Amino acid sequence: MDQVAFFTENGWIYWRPILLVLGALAAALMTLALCILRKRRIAALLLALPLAVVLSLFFARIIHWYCRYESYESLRAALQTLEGGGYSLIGAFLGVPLALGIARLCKLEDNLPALLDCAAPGAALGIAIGRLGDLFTYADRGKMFVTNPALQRLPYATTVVNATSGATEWRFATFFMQSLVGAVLFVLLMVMFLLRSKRRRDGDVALIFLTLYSISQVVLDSTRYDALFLRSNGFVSLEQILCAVVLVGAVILLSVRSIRNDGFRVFHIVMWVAALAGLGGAGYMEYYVQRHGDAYMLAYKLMTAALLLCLLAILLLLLVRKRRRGRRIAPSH
């Protein structure tokens, strides 16, 4: 059950819906002022982001409906109302890039990478802040039971009541971990998108956002013991599955530039193993802590280890440059 914020003459106000609502707000504007310091074009922006807000709310009550049909009467009913059931973020990964690709169809912005760079900080913070809501509610609780007195507590832990039992038990904060890498990668980002380099290309920053936050979720999606699952897939969560393609099309686009850029390498090949290795290690992991319940902390750590391998070849794709040695021509007498 929801907690309480403040009530009113007409019913009540939760909080998880008001620290939504902030994060929301505070992406948008983000995105704004990002957009204005940049001098990118403030009408793809008018277009973008009420049409963000539509397409991710319909994009995240979809996927909800999809994996927990159990929970709505029917698709229709499921869309007709904004109440009860849930919303996946992935939707909001969704609306937010195509409402700003129809912007950039509209001719109201030439740059669509240099758009998604303005909305990747904003992105974070909005994160961060909207998953502090969770806090307030009793549900997507961590799998994992503390029982460490001194780790039941902010940011390793919360408590939750036992539907059947009553009793309150500590389990792994999730969504305040979720939280806090969003307000990581926050600073991050906007370091990175103030501190202009000659070497780096539109789209970057985006591009650094979804790789860091797809190696942070494929760990912490695990920990959830209601994540979002395909029908035909109890196995790994729809969000890993996602996570992981983001992965593998940052290694793909990253070495396409890479070859154009420098020419095909032996160095190509060591970072497409890293990369394989990295995200078979963690697909592994995964399966070891399915099958064995009570090595938690064990799994997790090697699957981040692995996870980190992936974020390395990544960024070597990403940073590494040919030197290239200028010929010298010898001065005619």
The other form holds:
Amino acid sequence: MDQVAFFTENGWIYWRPILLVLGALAAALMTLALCILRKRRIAALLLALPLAVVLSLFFARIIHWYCRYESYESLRAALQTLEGGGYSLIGAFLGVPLALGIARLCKLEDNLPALLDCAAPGAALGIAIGRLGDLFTYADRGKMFVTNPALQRLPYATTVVNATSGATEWRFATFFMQSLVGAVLFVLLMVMFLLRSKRRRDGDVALIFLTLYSISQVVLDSTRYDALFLRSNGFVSLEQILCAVVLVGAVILLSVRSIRNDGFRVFHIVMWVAALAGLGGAGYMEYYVQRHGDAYMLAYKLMTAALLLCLLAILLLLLVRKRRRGRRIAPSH
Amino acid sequence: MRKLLSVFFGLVALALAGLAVSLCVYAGNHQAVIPDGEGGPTETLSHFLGCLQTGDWAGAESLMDGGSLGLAESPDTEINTMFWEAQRQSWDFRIEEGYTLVGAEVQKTVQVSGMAPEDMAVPLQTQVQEILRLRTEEARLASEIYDENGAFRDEVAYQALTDAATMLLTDSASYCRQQNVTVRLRYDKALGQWRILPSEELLRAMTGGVGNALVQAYSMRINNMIATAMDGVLPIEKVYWLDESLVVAPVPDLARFGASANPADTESVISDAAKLLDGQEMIWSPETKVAPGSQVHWYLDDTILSVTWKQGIDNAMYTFSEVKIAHPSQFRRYFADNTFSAARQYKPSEMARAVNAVTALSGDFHKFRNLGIIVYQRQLYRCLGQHLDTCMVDGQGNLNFVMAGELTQEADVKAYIEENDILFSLAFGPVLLHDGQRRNLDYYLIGEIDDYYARSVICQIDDLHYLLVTVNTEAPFTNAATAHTLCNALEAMGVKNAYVLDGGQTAALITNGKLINAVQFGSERAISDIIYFATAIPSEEGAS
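Form predicted alone already given; the form predicted in complex with the partner chain follows:
Now the full complex is given, and it begins with the chain already shown.
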């Protein structure tokens, strides 16, 4: 049950939306700060930020309605009010890039990848703050009960009251782990952003953010007891599917770049095999944990290991460059 | 300047992060302050309780956030009316200071004083005996008191009962109990008022019953108390039933669960269940050849008999639970979080324990697929009947089968629900047996009917008499079952009506809160629903 922050004459204000607003504000301000630092045009941001809010809310609501349509009267009812139902963070991952893309199309900014790089650390910070909002709800908890008294506290577990029996249960604090991941990603991305490198191209910071976030979410979303699923598939969550798409996309993008720079090599095949093996292994462990729920510790460890293999492949595709020997150009006579 | 601006905004962003963390710490240790003066929750609650005490049900319900008290009815007999009036007079409420905030609900503690009729059973019995003794002494002829069988005449016994009850009820204060209950209130923004949320706990403390038919439930309670008091004098049958709106059933008496590796130990249980069985034959018998190394589990009270055993058939492990109930309300359905399409899913055993099921079976897992006709608590939630057979359970506890494609329009389904008194539905299928006739199963959209697979089935044997079945691979048996081999097995056992539920890892049979069958892959799967059978004896009366 959502915890109330304070009562007013017009009703009550919950803690969760307060945290979400703080997260969005922090994300926007950090993006602004980094845009100023990198001399990006502020006009683009002034258009994109409010547009991002509107688009993110819209997509977040649509996605939640699609996955949980039987919780709503109709799509129209879902879109007519902000109250009730739910929102999917995936909507923000659609809304923000789309808003920035519109700013690019309006020619308010000519370098979209650079703009995305400025937004990435802010996005991680926003997620870190926003996820804390679930401290005041019963959403985004794990399927696993935490029975070890030593682990019955944050960051591992929080209490949930069973809606039927009234019993208090200690469940894995998925939301808190997601918040911690966001915080770690923020620090990592800020270091990456601030430490300029000639080898780094515009868009790499955003790509690293998406890659690392996707890898963490494949595991963490699997633990949730209220994950969103497509209507046709109750096995793999929507978030996991999209994360897999992002990871495959990262492999493709970096492979194309690497092949253009250095030509096709055996190295690429090895990386592809490693990435696919990692993704395949993670996919199998997802199936395994669904079938053998009690063996979740082993399953998630192996899933993480498989995803780290995929991550390694992506990082190697990003970082490894063929050494170019110096070529002398003979003077013309 | 640029760098300064950048640093400034960056620091503000980080400050917001720090603020967020601080708020989390603060909120974890402080609850919101609720203005509790005029029009506040305490005043509203006080007004509500005042209406209850004066019998102003409409006034009390006007302060509620939906729902009704169910107190406006009158009991059906004179003696029940006497007790009901005394019960109402006995109510006293005291609101404790302070409150707890849970989400947007204020919870207040109320000390409730009310008559506990069960405490009157023994004094009533003593008083009745005394009155009958005096009447017997005063009577000139034996035939004034006794009938031709030597038992007290009904009218004499009933008069003694009424007189005894009248005497006892003049001192009803002696039979009052106090208990603390939690009442929840919610603030209605549109009305600008606090509203009382329906409180089962409060109503139980006041009347001993819960649900929409409270006065009926109270009458049942008095009837059963009198049955105890008049034992040997006037044959009054105890009646127990469960209100439809009840989410959690009464706690079964743990002492009445039993288990044994020797099937012969169930002989006495079956013998004790003769009245409940009411002449119906059981499929289980103590001569049944159970699977080696397995146990037979049972539960028996006045309202429910459940016998669970494992048996090898066609090299597959069948787990059966045969259930006979006294009242159709004991056959129940439960959705996760008591909500259609709830965000969360639970293991079948978790749900079974949450609702105090004696015996439970995994349901149709309707959340997994967008198919079927879903009815729950008489409401239609999904109407996609083109491809799946539906099992509609009516208010008499009978399984009614609607074949795929028979009902596809919402209006037709709603009419069917209304006309047939349907409480809930199951949407998986297929129907295997219908009135003893085997279905022709060439094709069915779901359930891989031709493959050897773990399966679950619900069967109806007779009135209020059911058989829950799961089939799994379990040593020493290496097969599961196709829909056809499963049908063969059930036919051979004499089952006339059988409906398939979700199989595979979903199939789980639970008794006494414990998983009995060997689920596929070795661990239960979180699903959306179960069906279950519960005792109707109130927890206070039956639980140990």
